[in-house]
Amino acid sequence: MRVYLSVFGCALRRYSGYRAATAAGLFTNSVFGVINALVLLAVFAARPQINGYTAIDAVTQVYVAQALLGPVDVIGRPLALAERIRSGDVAVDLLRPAHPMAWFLAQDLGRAAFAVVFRSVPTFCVGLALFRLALPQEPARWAAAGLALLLAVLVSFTLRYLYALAGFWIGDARGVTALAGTVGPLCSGLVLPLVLFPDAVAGVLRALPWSAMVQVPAEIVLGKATLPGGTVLGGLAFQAAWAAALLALGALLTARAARRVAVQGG
């Protein structure tokens, strides 16, 4: 555990050094939040309620999504593992007395912790200053929103870890990552709340793991009955189930990939 805490701390210090990039990300999130919010306000001006969502709900989801964009990394930017597989440096990772998935998870949690404080909170405050947002009224729902954030980070990490692992079989995972950069924002509720899709399409998208990164956390903040199971606990259970399934799949594929490297003499 001490090793992983050290990795977490190193990642936290590393990302704290990128002040200009952090400021640029905060500015981008804030601007895109305003643009998305104004578009949705125009939509709801024509139709005040859509599948249980009001204009205030939609704008709140916009800023929840923008706040999540930093720590959750919905766009699916690649882990360092992807390049290490391509270059062959992953052989060093496999020799460490630590599981590769746990090592990169600790790194990603350090990155996410920094992003929550220096990107998520300021971005959401911009939304509060510019628009009327629907905030949880009960402390328990704030706590549930915090847990949903952690589970969203886990789901995001496991998906990006699996994208990187594809490099063991196809040599270069950049194509997978590029495709994920399109699929993730669309299927997660980042581009549009999933309630705005046709019911049949929304039902499919809600069942996929990407919805656990934005749509479910946003609905937990809003306290919507459209959550899996119709409750906050159902939404958290949905996220936890996907996180556990993807972590188990990642561990299984890591073990197979390590044997593959050994067979190839890497």
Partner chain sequence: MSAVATYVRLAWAWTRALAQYPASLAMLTAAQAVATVGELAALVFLFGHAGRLGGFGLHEALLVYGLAGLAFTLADLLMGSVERLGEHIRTGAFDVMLVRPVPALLQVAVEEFSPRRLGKVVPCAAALGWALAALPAEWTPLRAAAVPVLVASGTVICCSVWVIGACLQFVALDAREAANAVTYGGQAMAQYPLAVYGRDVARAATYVVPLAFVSWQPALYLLERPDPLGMPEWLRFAPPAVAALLALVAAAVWRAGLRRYRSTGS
Contents of the next structure:
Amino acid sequence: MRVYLSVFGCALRRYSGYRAATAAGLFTNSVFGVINALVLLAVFAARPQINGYTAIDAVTQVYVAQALLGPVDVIGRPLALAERIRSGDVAVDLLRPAHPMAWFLAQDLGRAAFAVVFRSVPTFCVGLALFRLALPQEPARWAAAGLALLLAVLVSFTLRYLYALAGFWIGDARGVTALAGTVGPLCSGLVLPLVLFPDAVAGVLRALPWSAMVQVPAEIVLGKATLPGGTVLGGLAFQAAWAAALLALGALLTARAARRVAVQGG
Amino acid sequence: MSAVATYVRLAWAWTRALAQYPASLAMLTAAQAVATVGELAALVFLFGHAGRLGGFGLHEALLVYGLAGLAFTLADLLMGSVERLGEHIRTGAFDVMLVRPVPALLQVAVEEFSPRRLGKVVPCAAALGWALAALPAEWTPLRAAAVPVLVASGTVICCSVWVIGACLQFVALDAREAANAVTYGGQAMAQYPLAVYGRDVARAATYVVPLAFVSWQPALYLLERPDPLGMPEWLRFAPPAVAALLALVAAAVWRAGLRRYRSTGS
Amino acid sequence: MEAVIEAEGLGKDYTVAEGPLPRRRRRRVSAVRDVSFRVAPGEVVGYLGPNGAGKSTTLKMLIGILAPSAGRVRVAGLEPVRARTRLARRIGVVFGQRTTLWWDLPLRDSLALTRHLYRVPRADHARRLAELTEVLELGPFLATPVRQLSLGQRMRGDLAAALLHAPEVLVLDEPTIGLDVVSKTAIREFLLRLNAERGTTILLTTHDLGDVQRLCRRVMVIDGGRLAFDGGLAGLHAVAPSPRTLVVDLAAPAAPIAVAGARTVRVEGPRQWLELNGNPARVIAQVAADHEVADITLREPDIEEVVHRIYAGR
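Shown: the form predicted alone; wanted: the form predicted together with its partner chain:
Every component of the complex follows; first up is the chain already shown.
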């Protein structure tokens, strides 16, 4: 455990060095937040209520999504693992006494922890300053929102870990990463809240893991009945189930990959 | 003329290099297409809910989207790589470019030219074609001739904005993300009728970062509609002039950046 | 004879910003100060100096990447910064640390692209490519993507790319850095041949004394931004006679070795460093007689040491 704590600490320190990048990211999130919010406000000006969402709900989701973008990598930027698989350096990772998935997870959590404080919080404050947002009233829902954020980070990590692992079997994960990078924003509710999709499409997208990264956390903040099971607890359970399933799949494929490296030498 | 020939030759070389990984290239291209189709779907869904946005119906909005999308994606195809200037400076690759008897800007622009970006161009062109076919205004020879001129002007404007943004990296190597917020954020904004964002944003997009001349003013011209924001009518005839002016500004900024680079070496 | 490279009172100042943002102070720093030299056509000149002495800065001013803040420079009769692209057609530049070739393309394609960039007539290109392929033995890896080449192969490819337009002047920045002995020798022999047969003027920076000894009749040393020495190689040794070092690995750690003709300068466990000032053979024999020795190696003086001695001696 101590190993992972120190990996976590290293990542945290490393990202705190990227001040200019953090500021630029914050600026980008704010710009996109304003654009998306203005478009949705125009839509809700024409129809005040759509599938249980009001204008305030929609704009809140826009800023929850932009705030999540720091810690939760919806776009699926490749983990360092992908490059290490291509170069063959991954053999070192597999030979470490630490489990590679736990190792990279600790790293990603370090990155996410930094991003929560310096990207999520300021981005959401920008939203609060510019627009009227719906905030949870009860402390319990704030706690649930925090837990939802953590689970979203877990799901985003495991997805990216799996994209990178694909490199073991197809040689070059860049194509997979790029394709996943466009699927993520669409299916998570980042490009457009899933409630605005046609019902049939939304029904399918809500069941997929990507919705655990933006749509479900946003609805937990808003306390919507459209959550799985109709409650905040149901939403958290949905995220936790996907996180567990993907982590298990990741562990299984890591073992397969390790065996493959041992047999074929990479 | 020889610059064009050089560009084509280098672009072709990069294309052949990429074609060594056909599966990856196919997936990368597909990813770009999926992202664009996703954006288009979001636009269609939003108009499905609202009917009209900023006084524009779906077909009129598709015209805006098509004009903006085609200009941006063509600019991305031709010049998108300039955003990696800071990286080239850091690795010393820029020095290598400077000792070749070919304009450095051309070399930076064509670096890692990738036909995968066509994956974005094609859906945008299709959207524009669809919108033009449904255009309510009468087709005169002048209007028909205006379409390619407007697309070309838009492309030049986007290329210029991109180059100016990249030149920030002569001053601060890690300015890429901040510039991206303007270039990509501007693209996202220009894809919807400007009236959606209100008067202040529209003013900024006309007089500060003149992206209004990429899609909004051309659409007003093609649709023969009065400006709902009440800006001067003659602005819609300005795109070619704005493009020429901005290209000159971009060239001057590039030269100034190069001069600065040569006096500081970083 | 007319000089092909001419620098007169060449200087380069940088402004560096220091300290935290609100009270950032700006300070002028001179990277190169008042450097003057002339290189005649057909010369091979080594440009030496410790890291950060101003070597690269000077080189960048010669090839037009950096504008001088003082003085005058002309290469092949042109002012580099102003006539950068015209100059590029008349000089060849090789950076040892980075390639001018296209990473993902086969070497052959990179060389073909070079032809177009430099607008070399097809027949000339074909003839020179055939020559260079033979002399640099490029044949076996012409079809290999550059990223798969070994460092030595890549450097030969880079040399070919820099020479396809038959430049009058070849500027090399650390051309043998990181290469094995065989590759180093091949590159040195090639450069000598190029200079002898074509009369190409060669200016190279290096940290490798072997490069200097094999290639350069003339050496310029820069330190602290100033030209500290400009003259023949023999003069360099005369100005700064540098001792060779004997590295002795003893069977077990021991007190510093005391032997006539050498001085122990460093001890690290069983390994000791002796600075030679007498006959090496005699010293080695004496050490072997006095101690149980596992290994002995004789090290040539490092160019950095030679350079430092020159500067210290001024």
